[in-house]
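Only one chain comes next, encoded as structure tokens, the form predicted on its own.
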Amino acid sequence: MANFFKRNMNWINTRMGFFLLTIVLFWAKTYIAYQTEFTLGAKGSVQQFLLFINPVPAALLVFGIALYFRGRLAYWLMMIINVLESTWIFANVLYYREFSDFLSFGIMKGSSDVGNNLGKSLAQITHVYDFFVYIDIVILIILLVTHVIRIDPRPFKRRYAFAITVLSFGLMFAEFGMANADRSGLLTRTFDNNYIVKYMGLNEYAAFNAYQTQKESATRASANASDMKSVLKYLKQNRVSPNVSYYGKEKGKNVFIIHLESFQQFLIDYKVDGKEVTPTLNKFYHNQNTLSFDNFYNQVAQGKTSDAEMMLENSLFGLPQGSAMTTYGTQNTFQAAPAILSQEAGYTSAAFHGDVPSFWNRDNTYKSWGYQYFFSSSYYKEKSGYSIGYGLKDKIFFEQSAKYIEQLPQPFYAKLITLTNHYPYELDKKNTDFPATKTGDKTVDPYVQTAHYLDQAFAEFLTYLKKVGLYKNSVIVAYGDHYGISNNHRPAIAQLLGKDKVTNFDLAQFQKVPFMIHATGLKGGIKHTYGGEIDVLPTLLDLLGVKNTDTVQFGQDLLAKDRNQTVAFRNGNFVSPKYTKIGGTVYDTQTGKVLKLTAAQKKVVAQMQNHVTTELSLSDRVIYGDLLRFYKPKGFKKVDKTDFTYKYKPAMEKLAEAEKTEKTSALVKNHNKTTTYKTDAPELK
């Protein structure tokens, strides 16, 4: 036995032996991470085999670089490469835990814009066992330091190192061949990063994503006016006529967009211990003057809130990787709601956000969209206990926003972004008066508590609007921007939904978010039309009677009678009244059962898939190529970002001047008497 052990240790003491040991340990930990930290959905023997084997080719390639160097340097390089590779796994584990997706260069490029408050979230989602990805490095270092494994000083023949490099590429091509045979068009048709990682691996995903990022930059440089032809042709073919019963019914009214952070549809009418989580929003949802949509889906990807804003105000999809607002918000040309309403109907536009203006690059993007005012953190008083997580608590945010709202010249378009119902759903005890759920999931259980707090803040805001005289002359839009509970919390989701377990179909339905439009005198009701965030802008413009037949919008009016009810998800999946397609599986939307499609059904589903793929691709083409710089709708003037400043002093001077000249603000209408905002926020008592 001693001789056997000695012979094996002698083999490991060679350069090749140490290299192979490093590869095996790295392979093992990567595969363990695949199985325990990611939901990749590997099905069948081919997918399982590829998932098992895919860490090897890239590992041979990157670790093999060290074999071209001599002596100790080769060992140090293997350790450094291992640290970098392990950190890449570690970062993706944390990101995936919260966002059900993998890191992209688009996200990392914009990290300075979106990372201001991520420290607390990272602390919440990081577990001690996550550092398992570094354990092989610790083991190898100990073995080297204690001389259990000795450094081989002998030169390693370059032809052997080159052979390993060639082998790695050969294995990659073989792996891709198997993957493409199982999933045709893997790198050309998929919108889901899970597929790339499942079939090819984390390193190959990183390389492909880097290629995509470079391609995006090149796309803009090579784009020209003729590229708009296919976009305009598609939009002309898919444009729908507005519903005459609703068109222009709310003409000239103010518009409030209430952004309900991380708020999902299941919360409407949901009870915990017999108590309604959101009693005010429930009444608002069921009000006879509220148009409520119970089949309305979030369609965001990695951009989360920024994707929702992009769709809501531009009717353009977010990107498959990264955030369009972060990457393209500063340089691109847009035809967004603030600019359209300002130019077409004389609206004042303002956004309200109780955090730093750079978050999601809002301070630059909002100028590109034509926002005249942006009230961010510098406009709000900050004291200890006023903020939590990503900014001001909602009650304090609404209370402090009121003094600016009453100064806005009417009609105005105002978007207020709430924040308290944001992961990690923390709320201090003095603001918590609602029971948590009891799923046992520490992320999920406090979600209803912050949602209840948001509901209370919304109730106070509605009371203020009535008191200040804005309620009857305003359209109030309330919508959930994206999911609050990611698909990684399946056991907890099953408990919330009263099921033993949830299927992929259930998770697709879990992506519903509320969308409500309220106005005094509006003929309301719960509409069962299928739609998503891409449809908000055309719906709102039609209600306001603002002509928008020439603008580039990929959504359709939710109230139109002949609209297409196929709702595209960013990864290429879709849902419709009849069929729901998740990956390669098609479900009956009404029953949730998996369908074995007939030839006729396959044809219909293929047509729907083609529609989804086309609209996503064309929308991406508009953003990547900045195509709107080449297109000017009739009567629309390109936004000049230099017209706007969001600094406190000039903005307040501009508001004061508007009070004197336009005399349409609520403050002027109330004889320059400020309306007191009532809130039970304990921090303000």
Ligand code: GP9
Given for the second form:
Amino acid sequence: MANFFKRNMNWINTRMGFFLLTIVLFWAKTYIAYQTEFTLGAKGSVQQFLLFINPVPAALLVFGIALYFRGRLAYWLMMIINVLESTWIFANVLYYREFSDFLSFGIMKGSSDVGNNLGKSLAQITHVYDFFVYIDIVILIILLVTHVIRIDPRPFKRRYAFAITVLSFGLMFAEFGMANADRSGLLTRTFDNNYIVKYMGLNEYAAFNAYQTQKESATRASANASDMKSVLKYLKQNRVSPNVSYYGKEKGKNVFIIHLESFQQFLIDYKVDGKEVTPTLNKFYHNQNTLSFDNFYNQVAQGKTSDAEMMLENSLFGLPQGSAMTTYGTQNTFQAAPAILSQEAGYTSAAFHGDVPSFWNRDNTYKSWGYQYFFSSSYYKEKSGYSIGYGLKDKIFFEQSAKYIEQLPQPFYAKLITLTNHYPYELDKKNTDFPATKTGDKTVDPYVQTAHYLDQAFAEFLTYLKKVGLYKNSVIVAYGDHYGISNNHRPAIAQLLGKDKVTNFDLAQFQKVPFMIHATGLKGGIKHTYGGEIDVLPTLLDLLGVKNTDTVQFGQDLLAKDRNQTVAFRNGNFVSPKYTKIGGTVYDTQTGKVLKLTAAQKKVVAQMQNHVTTELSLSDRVIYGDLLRFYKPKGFKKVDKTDFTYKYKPAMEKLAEAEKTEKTSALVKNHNKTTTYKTDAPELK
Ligand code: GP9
Ligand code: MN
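Switch from the form predicted on its own to the form predicted in complex with (2R)-2,3-dihydroxypropyl phosphate and print that structure.
Below: every chain and molecule of the assembly, starting with the one above.
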């Protein structure tokens, strides 16, 4: 035994031994921090395994740098690296406690701007046990100083050091391969910082974030005020005048944006076994006070929901790659719907979502957009069975949102993002009372079941709005953000549509999503104009009679008479009433037939293509170059992100304060009597 111990101690007295000890301790404390300080949501064995193992490859790489140096220096370097590494963990623990997100270089760089006075609250949120992250360093130093561990003076062979560097890269690639197999597009689509830490680790997250920030600041630095000129020139040429019979008709009303997750147009009036999938949305769609659009397309790319949000609230396109909200949402200047409505028309703005706030970087982006409130996961009661997939089930989400909605000072702009109708369309038995389709494609068939559930949740919400007295004085916008069934499911799509097979043209048409605007007294009807998500903001502002004659918006009011009906897809393809262009092929939009173009037609199509390419690239320029920092619509005040906090307590205090001063909330109007929300959600019984 003694011998064994001695042998072991000897091993630690070598440089390699000390190196491994340092790594194991560092690994252990990182993993403890993962488990106790962050909510990373590792599900299933692959994610658990990656979470456990992920501190190792980067630690080998970073601590391994010390092995290239001699004698004492190598030991001290390991300590210094450890201090730096631990401080990165420490800082993230504190930041996460406050913001449920990881620190980014963008935040650190502009900390006075977007850090929410982090410094001030730092002292309040630091606990003594946070310093635990330095404990291994203290122990190692004591062991060295007291000579329990002796410094190994022998030179360490460079090729061994090099071998460790190579090994660390190899492990990192293996780790990335596994991560990407579990969550494809992890780095290209950039969903959530939590994901990158969960799969890859804190160090890899730092490296990736540094790269992103660098890329973002480089494009920003190379842009200048004159770039804005070409954008403004384009916009001036493409501005249309609003439809006088609609302009300002809904002035002063509240606005609800109901984000119907993954909801496609084909679901409207769709039946399975003779039963309507979404009876309430169908009724809403056909209601005489609803303006519905049956040629409305989603225009998202990799950023999916976030692209839809970007278009809807800014009338700027998402980016060809990744998510603009994630990469540019924190630092860029925006002139978005919440800010415009609050500044121009005194609206309160609030977003509701039953997921963590960091997803798609909403926690930061929403501040840039001027959202005064963001009710996300921490505002919602969570019990077992309440959530599925990304977050709260829709019925529970709406039910719990009600108590915040009734407290909002009116008029308000409220966006509610649903979640349950999201791939992989899972729902428990007790919530499933609708038949699945029978295409045999397991991904596709339950889609109608979650869509049906979403419809029921929407029905309950409408009932509530009537009961609480908000229905009559609100504009209710409902829209599908993007496809639910991807193009990889051609045979199943063909069956759903009752066709033998689907062509590329059919798939383009399959990108239609519902867009409906309902308001009591509104002259409704099904409109056939061709448009997309980029057009929502100008349409809404015109309906509300909010001036937008000098804003930077790439869409056009869907109700305007002389609007351009060429709808751009993010990859440069397009649809219009006459021509649909996919890759090099042009189809007749009305018949779906491939066209052989005449010279004159070719010219028209080329012009349309030019329009599409121009608007996409100019919109990209606005985002890449952060061009809105050089431009302000008349009377618009630049959004100051430090005006907003999405922490629970201050938000509740602000609402309570408004209750007293403004006296405009539904709750006050109902003599401070809260309105009960009726739901048949089995979880709440
Ligand atoms: C997550 C939700 C899903 O919060 O918005 O985003 P998606 O995967 O649809 O882009
Ligand atoms: Mn989505």
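Numbering follows the first chain given and starts at 1. Definition used throughout: the rigid core is the maximal C-alpha set that superposes within 1.5 Å between two forms. Owing to the predicted nature of the structure, the values given are computational and were not obtained by experimental measurement.
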property: Hinge assignment for the rigid-body change between the two forms, options Pro424, Ser217, Ala345, Leu144; result: Ser217
property: Interdomain rotation between the two forms (smaller rigid part versus larger, whole °); result: 70
property: Asp182: CA movement between the two forms [superposed on rigid core, Å]; result: 35.4
